[in-house]
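Single chain ahead, written as structure tokens, the form predicted alone.
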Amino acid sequence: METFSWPVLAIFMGTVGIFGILVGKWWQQKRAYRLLATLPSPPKHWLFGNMLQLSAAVNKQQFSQFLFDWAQKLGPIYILWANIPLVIVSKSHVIETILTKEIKEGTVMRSRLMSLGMNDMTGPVIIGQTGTEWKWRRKGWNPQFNSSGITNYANIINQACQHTIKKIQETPEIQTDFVFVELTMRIISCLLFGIPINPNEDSLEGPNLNIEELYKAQSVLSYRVLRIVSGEPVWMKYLPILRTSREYWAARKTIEDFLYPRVDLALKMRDEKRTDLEGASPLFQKSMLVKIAANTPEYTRATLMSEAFLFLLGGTDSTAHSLAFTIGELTLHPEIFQKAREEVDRVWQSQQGITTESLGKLTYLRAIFKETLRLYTIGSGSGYVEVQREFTIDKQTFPPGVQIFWSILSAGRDPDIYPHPDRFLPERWLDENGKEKVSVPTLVFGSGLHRCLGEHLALLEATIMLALLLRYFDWELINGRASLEQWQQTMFIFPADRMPIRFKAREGVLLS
């Protein structure tokens, strides 16, 4: 008589469990979500249903274009079926509700996995909080990025911007993503941190800016946000057997160790009602950093130093990728290349330079970087909200527990919006007399509540950077069309080949 095997029947008995845990999760879910039945989505997998096309994306760091690319074929709104159903939103007014009615009211609110996907990347960062706790984060850092307070930096940006051009002028082939990820780091810890904007000094606080390293570790840490709302779970950051665990530690290492000392100092000068310590250059006194710490007592070592990071983050890839964005449009487009030109001369010569006063003049370069945003929406796909209550938009019925995410790459390419999506035309965003309109939606900042912080800084950056190179430089793309045509994506999206151009002097415009 054979002996009976216990471990086989164990085997078994497990297997048709977790067979019935997701064949009933699967009726729970079709029960629950038949509202969304009508969406059209992606073919699908009986079990797992988009679930492995979406970590394929992510993993090839094509996720912004994968949304995108389905948009495309399936419409403006459309569906993915995960864990939770993700509705897929691309049609822009659409967005534009949610994002300032159905917020506001509590219909929807921040996605729990994006906050512990943004948590997790140093620590609680105000991306990733809800209620109270956003309210007094927000209402602290208003102040320093309002209009008023980022203009306040124009000759610092204006000092970073100089050196960049002689930068270039050194080297005239480069890879201007590269180039552009320099400027906006050293700008950014600048105001931050109060480092200073020449890279031969040295910084008191801590660390010198190694924009190498810490570029590399931003990248580490923003691009598993995105592996996490795909549904990597956050304990595997604690084997050490992954490549990807082993990077996150590293990362995290890197960072901490060019934020503790600043973060601390500024406490330190909290708690003691002192600015004058010991350490603390004057440049560093004025940071925003310093002001932050100052107003906003609520804040501790941990959660400042996590809000540090997170504005580190967003000051850098946002604005260089869209500068890079930008100035391969402008080779693409010669007579927009032109007109652009003819208006920094005419300011420069108006007022001998570009200047705090002239900048407002520029109206046809902030419509281009504008256009720019439209068509390569850097942080396309962050929105990713879940329904906390049935609602209706345009006839699609939301229920409670579904997950929505907005394609801001595709609502850019929306025709009731945008006629002539496809094209690059910068006027669409002046009216006749070549003032900026007010009425054409920006939804690349976001709306409502939540509108970027971030937005003010962005385009004053963008605006003397591109007036610069217009000023002193003729360009062509090495690569041609295919570095426009060709993203990858970590949270940010990026020319896959980092924008190589060839610069060459303006002839008859000498470098001051």
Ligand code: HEM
Contents of the next structure:
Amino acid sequence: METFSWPVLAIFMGTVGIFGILVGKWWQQKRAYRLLATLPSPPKHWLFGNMLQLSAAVNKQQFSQFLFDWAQKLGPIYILWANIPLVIVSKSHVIETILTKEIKEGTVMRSRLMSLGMNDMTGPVIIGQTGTEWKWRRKGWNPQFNSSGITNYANIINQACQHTIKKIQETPEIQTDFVFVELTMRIISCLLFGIPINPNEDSLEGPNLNIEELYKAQSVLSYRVLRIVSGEPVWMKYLPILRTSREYWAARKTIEDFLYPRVDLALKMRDEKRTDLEGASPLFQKSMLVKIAANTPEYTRATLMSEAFLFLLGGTDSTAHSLAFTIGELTLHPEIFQKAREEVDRVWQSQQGITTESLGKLTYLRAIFKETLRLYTIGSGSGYVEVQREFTIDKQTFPPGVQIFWSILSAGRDPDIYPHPDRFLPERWLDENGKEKVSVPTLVFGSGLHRCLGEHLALLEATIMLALLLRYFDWELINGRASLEQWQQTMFIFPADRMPIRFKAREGVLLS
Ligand code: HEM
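With the form predicted alone already on screen, would you show the form predicted together with the named molecule?
Okay, now the whole complex, with that chain kicking things off.
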């Protein structure tokens, strides 16, 4: 008689057990998510669903592009089967309703993974908060970023743009995305921390602005949010054998060394109830950091530092990349370039330059920027949600547990809202008198409670910078159309080749 083998039996039982668990999980998923079964989906692996494609897209830094490409193929709603199913939506009214009505009614909530990622860059930040924790932060920052508050900074912005013009004059062939990163970082650092725009002037309150180093640190921290959203556990940052963990801590140190001296000084001013402390320049005394510290007692040393970082990040990448895409698009449309230049020249001649009064007249320029944001939505999937209670919208029912993502990039190409969606048509944002239309829906600055705080600042920066570029230069794309078609992202989308441009001084116009 054959002997009975325990190890063989254990292996057999183990295999049956694992198989049972997988089948059980599959069955559970099938039942729970049967309402989604009819949605189209990219081809999937029998065991891993779409997880491998998703993580490959994140690793290649092309997550938004991946969602966008599938939306183009599968339509305005499709599903990705990951650990938790992700439904990707790209109809503006559906996204808008979810971000406003459904969030308010509690049928959905902002994604906990996204909040975790945001709050784990350097510490808790407004965009990762909800309820009262979000409310007091937003109340503190709102007055600083409203339209009239921001217009006060037009001179500072103009000064920074003039530096950019000088830089381009000295280096006419240049990767413009980096040039605009420098521009926007200088502006937001001046507004937030009172760091002089002029790179030759020292900052008294802390280390000078080292754009390259800070931008590298920002990119490491913001890309990590994307990885956390796609499933990387936050505790992995404690594994020193991982390159990504070492980069994370180095990036945090760079940011903290830059911010803490300034945060400490702002808090000292708050404690002593005076701004004229030794070591504080007049620019710092008037900075947003000092104001927010004074007006928002809820901020502690650590939370004020992490918030300052978020505003530095939000104020840099977003507008910089959008500007790079804008000047790229302008090269492809000489008639739009010419029309924009005529508007700038007209305003310039009547006001002897770009002034606060003349800015309101540059409506075509603003329309060009908005049209670029529609086609190159740098924050395409921000603010996605988890379903809490079953709800139905546009005849689709969403069961609890599902995550709803969006592709604002695809929503921006919805032919029902934007006729000829693939054409670059700034006119769609203007009425017949050339005035800005308010009726065209757009989600590029988000919607609902977390709608962008920096919208007015971004539009002001873009308008002044574009006006000066059109006034002083002609330009062409060094890599042609490819610069506009190949994107990458950390948190925000940017042109993969950083949009190299060859500038040429405009004939007959002298640089002042
Ligand atoms: C073209 C430029 C910009 C675009 C396209 C953009 C886009 C967005 C979007 C889509 C959101 C919503 C995110 C969500 O719902 O999770 C957002 C939020 C935010 N943006 Fe912007 N942004 C831009 C410029 C700026 C600038 C210049 C700042 C200045 C600091 C800024 C600061 C913020 C902040 C602080 C939030 C979070 C608001 C909150 O959570 O209540 N943004 N932005």
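Positions refer to the first chain, counted from 1. Everything numeric here is computed off the predicted structure, so don't read it as measured data. Basically, rigid core = biggest C-alpha set you can superpose within 1.5 Å across the two forms.
Put the two forms on the same core and the Cα of residue 472 is off by less than 2 Å between these two forms. Relative to the superposed core, residue 482 undergoes a C-alpha shift smaller than 2 Å between these two forms.
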